[in-house]
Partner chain sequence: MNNNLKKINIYAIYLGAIILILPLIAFFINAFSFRWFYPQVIPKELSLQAWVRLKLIPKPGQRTFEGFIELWASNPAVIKALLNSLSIGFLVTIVSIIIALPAARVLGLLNFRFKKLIIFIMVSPTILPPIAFVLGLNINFISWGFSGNYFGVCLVHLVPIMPYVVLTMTGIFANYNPDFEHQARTLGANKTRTFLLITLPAIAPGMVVAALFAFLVSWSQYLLTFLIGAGKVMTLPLLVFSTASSGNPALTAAISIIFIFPAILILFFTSKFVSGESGATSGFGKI
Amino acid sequence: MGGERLKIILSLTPPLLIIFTLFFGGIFYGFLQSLGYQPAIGKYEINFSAYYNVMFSERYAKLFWTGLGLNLWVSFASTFLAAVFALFGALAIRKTFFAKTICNFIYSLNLPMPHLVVAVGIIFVFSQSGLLARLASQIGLIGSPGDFPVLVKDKYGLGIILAYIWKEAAFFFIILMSVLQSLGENFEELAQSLGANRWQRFRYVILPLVMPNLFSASIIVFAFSFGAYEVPALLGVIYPQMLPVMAFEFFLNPDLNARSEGMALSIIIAIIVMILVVFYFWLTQAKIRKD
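Form predicted alone: give me this chain's structure on its own.
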């Protein structure tokens, strides 16, 4: 038994060592740069001035807090709406019918698509020069494509939210379909036999059963959308900018002194996501202890 355990530990040590070195090493080096430690330009003094500049200085404070608000809005809205659409889609097609395979395929079609491709698709479909604007203009709903509502590159991040809903709903759908298929319909039939209507069966039977998996997937989607760069960079505006876009622009600044602010923003994003993950594990452990 001891030999088997030692063999497992030895087999896992090299990949874990690489992961820990690259992950925590990168975070540690980024944290040092956020504290102003940049030997390449002769800066060795450790301080928190980059964090202060980003969050409280006259130059950057407004950019940071509006960007943080946009980040939270986009992440919460896209995660919630993608989960809702996926849940009702999974409930609608979980039973066997003649077109179930086709519906599953259509709902999961964008799962392997890169987020960059989805963002470009949003531009082609929902922009003021896109497919919907031209179609609405052709059939007379609007006077010209320029009269179409601004859904892409808008200050509220609607285009970014649309991209994440389009992409992440498939992720939620796969998880929910597997959960619903494994649960079957016995619980609902029992509730129905006791007089529960459709809404009551959904509220008191289905939702509590799928909520743990739904919440786990929501944490993953929220964390990704909060720290992602490519979709906000393509579909966002110059102001307000989401934090990952701001951080990357700091990093690309020809003035290497600005790299500390970029790293500070990156560390702030990582801390917020880590707090969310720790909160999720705390809730999970609390539920386990309660059960």
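Quick caveat, the model's predicted, so the values are computed rather than measured. In this text, the rigid core denotes the largest set of C-alpha atoms whose superposition between the two forms falls within 1.5 Å. Positions refer to the first chain, counted from 1. First, how it differs from the form predicted together with its partner chain.
When two forms of a protein are overlaid on their rigid core, residues whose CA moves 2 Å or more are considered shifted, and residue 275 is not one of them between the two forms.
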The other form holds:
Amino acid sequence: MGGERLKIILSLTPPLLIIFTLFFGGIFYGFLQSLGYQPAIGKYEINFSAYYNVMFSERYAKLFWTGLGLNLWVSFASTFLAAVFALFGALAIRKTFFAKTICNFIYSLNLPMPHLVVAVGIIFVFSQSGLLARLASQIGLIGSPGDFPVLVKDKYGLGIILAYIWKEAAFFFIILMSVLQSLGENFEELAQSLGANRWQRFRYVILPLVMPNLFSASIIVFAFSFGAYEVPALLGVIYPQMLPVMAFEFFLNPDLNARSEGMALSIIIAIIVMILVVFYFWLTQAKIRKD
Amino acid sequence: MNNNLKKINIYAIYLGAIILILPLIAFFINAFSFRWFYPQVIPKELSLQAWVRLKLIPKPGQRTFEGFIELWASNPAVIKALLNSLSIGFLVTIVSIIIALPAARVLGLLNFRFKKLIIFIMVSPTILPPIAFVLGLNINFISWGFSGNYFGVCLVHLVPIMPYVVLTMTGIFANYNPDFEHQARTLGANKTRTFLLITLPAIAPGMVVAALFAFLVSWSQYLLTFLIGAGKVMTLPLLVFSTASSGNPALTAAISIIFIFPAILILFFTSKFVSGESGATSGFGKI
Amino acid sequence: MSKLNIKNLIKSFPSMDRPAVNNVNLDIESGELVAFLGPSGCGKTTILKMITGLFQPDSGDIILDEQSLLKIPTEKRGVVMVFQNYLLFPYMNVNENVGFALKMKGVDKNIIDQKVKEMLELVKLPDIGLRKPKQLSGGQQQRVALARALISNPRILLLDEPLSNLDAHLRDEMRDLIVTIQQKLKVTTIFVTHDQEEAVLLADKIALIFDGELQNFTSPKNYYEKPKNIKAAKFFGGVNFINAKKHNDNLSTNIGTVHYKGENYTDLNEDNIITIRPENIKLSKNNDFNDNSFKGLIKSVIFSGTHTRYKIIVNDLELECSLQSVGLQDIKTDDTIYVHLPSDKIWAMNE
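Okay, that was the form predicted alone. Show me the form predicted together with its partner chain next.
Every component of the complex follows; first up is the chain already shown.
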């Protein structure tokens, strides 16, 4: 069976090679650099000073921890709200009605849209001179643009949250629709015939049904929004800054020490995401064992 | 469900839908207006000035076929970025499918030690954020000579794309019956013809889905292109970002419309794939 | 029209602790219709796949018309297989499926069309050329698969469980079709089955395979009348087994001495086993027989339509006898009966 083994190895090598050299290689080399190992400028020692600086030094500590807080807040809020919005949308749209296909289409519309475009769209709609503000002034709610609340490029990351909700809701929506359509109706009718009212059906039938998929999707969305660069870069402010943006700016700093700190920050981001994913796996494994 | 509740339900859906497409509406108005200032909801002046400024549409009076061609041939920034995005997208899509095909076949049809581990490795680039690897990679690319050129950008695009392509195509092969190939061989078809006439038609739909995924991911890349390209490779997302930061909404909107065009196409194209048939979305619960 | 010789064929898989195919030797004459018969997992399909080239044997050889097949790639062997689930190419219509092998050979299109037409008529499906496989019934698909296999005049035709997916009446039709075509085209044919009735109906010769080893290769009749061992006998529905010892040119058993006329007497061990088909045992209330007759008691009588089955106890040995129901003597349970084992119908075997 040697020939078959060789075939397997040869087939798997090209993609694995790419992932190892570029992806794991990049992470590894970034990690090395974050430890101060920069042969290009003759530094061969290894220490964790970059990490210490990023998290605890006087210069950066406040920046880091507020940034981390902002990151967590943005990711949690946008994931949760997108999921809720999509859930209610999916539940509502199940029954057939006029314009159902169009609504189906619109709710999934944002899925292939690049995040950048969604972010720009948020600016157009929610900025102080955006569409909503203009509508508000037309109906007399506000006077000048300054009266409209700061929703975009604000220090609570609201604009970022909005942008993520717009895009991720479509993602959740599609997943929920496929689960509900394949399994939901039969169970719901059964529960109905057993006397469950709407709230009970939702709580005891629908929610448990969609929870696994919803949970997995949430992890994906959370991990993505936590580490993504584009949207916070476009919609964020100088202070507080989300961590990926911070990491990138450190990296571009001509000071090579700052470069290590940027790498360290990106590794910290990666570790946080890893913890999350491992936690998720542990949770699902525990659940499987319980069943 | 009593009627009032039903009505509220439906109106809520409509409201949600309108909210969702507001940005799109804003895009289009911005792109085709001139001096659309606060507090106008409807622009006083519709015009193509944004497109003229971008050198996509010739000035009035020169809007003939030759006029268009001449304008585009002068290689305005938008055309350059568009061509880059398109060509990079096509290139990495094709390369990724070719690389992924044998691996997907082996993963989908055979069982072997470490298979789960290998699948996990293949998928890992989707778990960790790009910033984790691209910073370190950039330094390597500089020393290898891949920084700031087209090839380096294509190479780095492969990283986020490979997992999707491998995963999708593995799913296709998992549902594929290789006996068909043996049947064709016994009827006289050699390995090449078997692949072209039997295997390819069977996996083509899956390949199309994988290709669309891949293209879209490459098309949307900002950070990777920005960093590795080092300012020398200009793609549409980079242009969108820089224009958005500059503050001219009409220009930004116009470029964005070009930018989202493939996404809309793909949406129409795949809506029948996603709504019921594909196992891609229903498989998410099992991740 | 081709001669196939299988020599010392051995094949093992890592997942099994015994060889899947263990030193099989077989010679199949040109134009023969042969069955590989055995229970699931006995290795018969593995041998088939080695003949087509999907698997390579660990050792041994497969020789077609004096030439070894082992180094020849599948597409050049001239060995065609019809799979159990037909595997009609879903993206081609019936005409394109049937003509596939000729297209691979580069035959001119007009000739292909002509031959496709002929083949479809041969399998009695003249009008379905433009249909797609999923529009056909199971029986139709199988016939198309057959036509597709035969169009290029293969040297060997292999059929994997050709009748097992069909219901009873389709089975008869298909069996007739296979036999007719095979005899008309005189193509050497091997088919694989686990159903001994199917093998007996179709085959000129049956290769019986247990656990990767060839037990016997002979005509269906011989399996009934002269099985090689108990396992083979049982596989073909034998139920009467009597322990015997050689004694003075006869066989002594604990029901008495049995006169044995079989030609294999000298090959028998000291201890051997006599077997006889239920339909060959004769019964009589009076002792009308002058040879090999034993007294016993009727244990049960079961009427099964055309035949009636009797279970008889003779000296603690249970024998089963099957007689035609017409013109029967009045035999009831607990009757005393005389059992006659005609000496030309009994067969003794080692173990």
